[in-house]
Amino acid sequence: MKQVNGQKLLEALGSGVDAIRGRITPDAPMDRVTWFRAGGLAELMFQPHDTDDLVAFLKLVPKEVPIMVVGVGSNLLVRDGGIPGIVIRLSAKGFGDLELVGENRIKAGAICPDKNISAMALDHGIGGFYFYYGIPGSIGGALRMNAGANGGETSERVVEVHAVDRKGNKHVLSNADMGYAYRHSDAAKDLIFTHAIFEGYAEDKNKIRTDMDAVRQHRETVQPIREKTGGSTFKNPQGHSAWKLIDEAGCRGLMIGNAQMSPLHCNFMINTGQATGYELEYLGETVRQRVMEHSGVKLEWEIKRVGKFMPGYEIREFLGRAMA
């Protein structure tokens, strides 16, 4: 794998990075963080130990450098030329925090996995939350694209979002701030979110731990939870369900490679070996052209793709398709 310059770009950001107390990891293999476990290498990679240590660290940052932060990986797809510039991972011990503050409220910080504040809502009898248990995430991803499942979503559970720009400035945002939409939100694409809080209602816990059952044993029937996945491939169109389109296209089970669209769950995209992220975005782009082609329908990537491709082994949207 072609090897990038992580360590001349930790240079430039001059002496000011002997004062950071996070770890900072030139030429850092993403293919041992996303879910798919492929893609190339992140220029550097910071992980900062608190919030002031990330906007310390952000204020050494020349705003030429790209920055990009990942969460837990899951609903990431990296490309294998890699990804250029700074690569932000929030910390567990930084920012993995989830407590009880106020009568049906919970703060979260941004790298708690959504699961766990369903589970939190349900010790203390707090309803509205039991969809994150069905969302393989973490809650910074969960704020930024209004992540959701099983009748629920995020925009209504969120209060507050705090957030620090690329400048190292802290924000608060309030919901209405965030600008939701389907799998969206209007937040600026440089604020890096922290933590929460989030607000539900009293409820039976018996009722919250029933909903949370229907949520797991759906997952465990009708999705390849154990395979190498980043989720759901695409987002639902309006008045359409995505795996249906791509199973009436006959994609159900198509194979790039080692890449391939789950026989189970035909909207989840799998890593059978040891596939390439050419190969997983080349399957997702055929899956698209096809669909088009079939139902006239676009599908549009809840997978986030990042990164540069390898030299001659570019793709184009739809495989550069003529589109309607």
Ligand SMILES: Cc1cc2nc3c(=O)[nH]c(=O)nc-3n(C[C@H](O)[C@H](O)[C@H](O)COP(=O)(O)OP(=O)(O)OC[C@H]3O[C@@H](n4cnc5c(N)ncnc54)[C@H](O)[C@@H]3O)c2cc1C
Given for the second form:
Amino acid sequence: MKQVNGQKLLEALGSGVDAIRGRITPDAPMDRVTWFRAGGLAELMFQPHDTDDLVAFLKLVPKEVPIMVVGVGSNLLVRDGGIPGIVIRLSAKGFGDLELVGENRIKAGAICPDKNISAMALDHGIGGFYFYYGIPGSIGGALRMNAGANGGETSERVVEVHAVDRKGNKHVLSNADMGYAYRHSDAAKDLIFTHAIFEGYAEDKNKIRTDMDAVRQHRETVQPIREKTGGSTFKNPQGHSAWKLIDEAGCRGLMIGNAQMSPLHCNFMINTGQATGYELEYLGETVRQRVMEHSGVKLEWEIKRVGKFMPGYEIREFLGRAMA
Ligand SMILES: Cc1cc2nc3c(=O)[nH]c(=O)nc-3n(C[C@H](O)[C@H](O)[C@H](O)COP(=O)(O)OP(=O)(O)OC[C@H]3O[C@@H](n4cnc5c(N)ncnc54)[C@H](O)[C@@H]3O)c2cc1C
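Give me the form predicted together with the ligand now, not the form predicted on its own.
Every chain and every other molecule in the complex is listed next, the one we just looked at coming first.
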């Protein structure tokens, strides 16, 4: 079932859209954006030309219209009923720059790929960015998710974050303002990060290169990185590894339709063909339910699930079978 409201929403924004320079697409397919290659339509997608264009556009949006921002979709599960309202997708031209801005400091646009910051840091002998080499997301996603791996995480490197709120007001947040915790930021949900300044430390280039190679090699051996996936499905609960709990509950390789818990890394969910958002989320809730029954631990989703269920295909937490 397709959404057909995008054009109506576009008309509701009024004639102010004529001055907008970015691209506006009604009923935009989200399966082309997400790594899972699944999910419904965004009612209206906006790709701003630059920050001023983003601000101008946001000022046109009525307050009751939901707005969400996506990066490169490597941590997103979009439901089949699509995303109501506006999805902002930053353009590489306006938000993809990387620049050295002082000793060991790098300014990165929010849609810049994480691995580009590692490469720049290596070129300039700046340590502390090796871990981004293996994370396939954008800087905006990393800022929101506190992305991290191989002993490093975003919160350790952030100096300040520049953002725009849904009314189009600009903000600058300090590291403390970002309220970082494990794979989480407390920054207001309506903020669209536009760029950020990161700081590393002077380090020998050979050491940086060795650390980056280790990250790549580790990933290629233990993760299904060439599959349609969203990375780690669940956060590691305090004192546990999510993958171990999943394995012990017998869910390695578990399949529902075309969605599977990867046999290689069983905390990675993969789309083995034409999986729907429903199949992927149903698989995830099945795993949560089985892990809870087996070990009593409630797994928490790391992947962001967004959008609406298709009518008749609603999924309840733990499949509605949660105990106390
Ligand atoms: C193969 C694979 C391996 C992975 N390995 C790791 C890993 O080792 N460590 C790790 O932490 N993650 C990992 N991930 C998950 C993912 O890459 C990270 O969470 C990444 O930071 C998400 O970035 P993104 O651009 O894809 O964000 P998206 O998936 O597009 O969005 C994720 C969240 O960030 C928000 N967001 C995105 N851009 C912005 C912005 N500009 N302003 C405000 N909010 C924004 C979105 O609204 C959403 O809530 C992996 C994923 C895959 C597919």
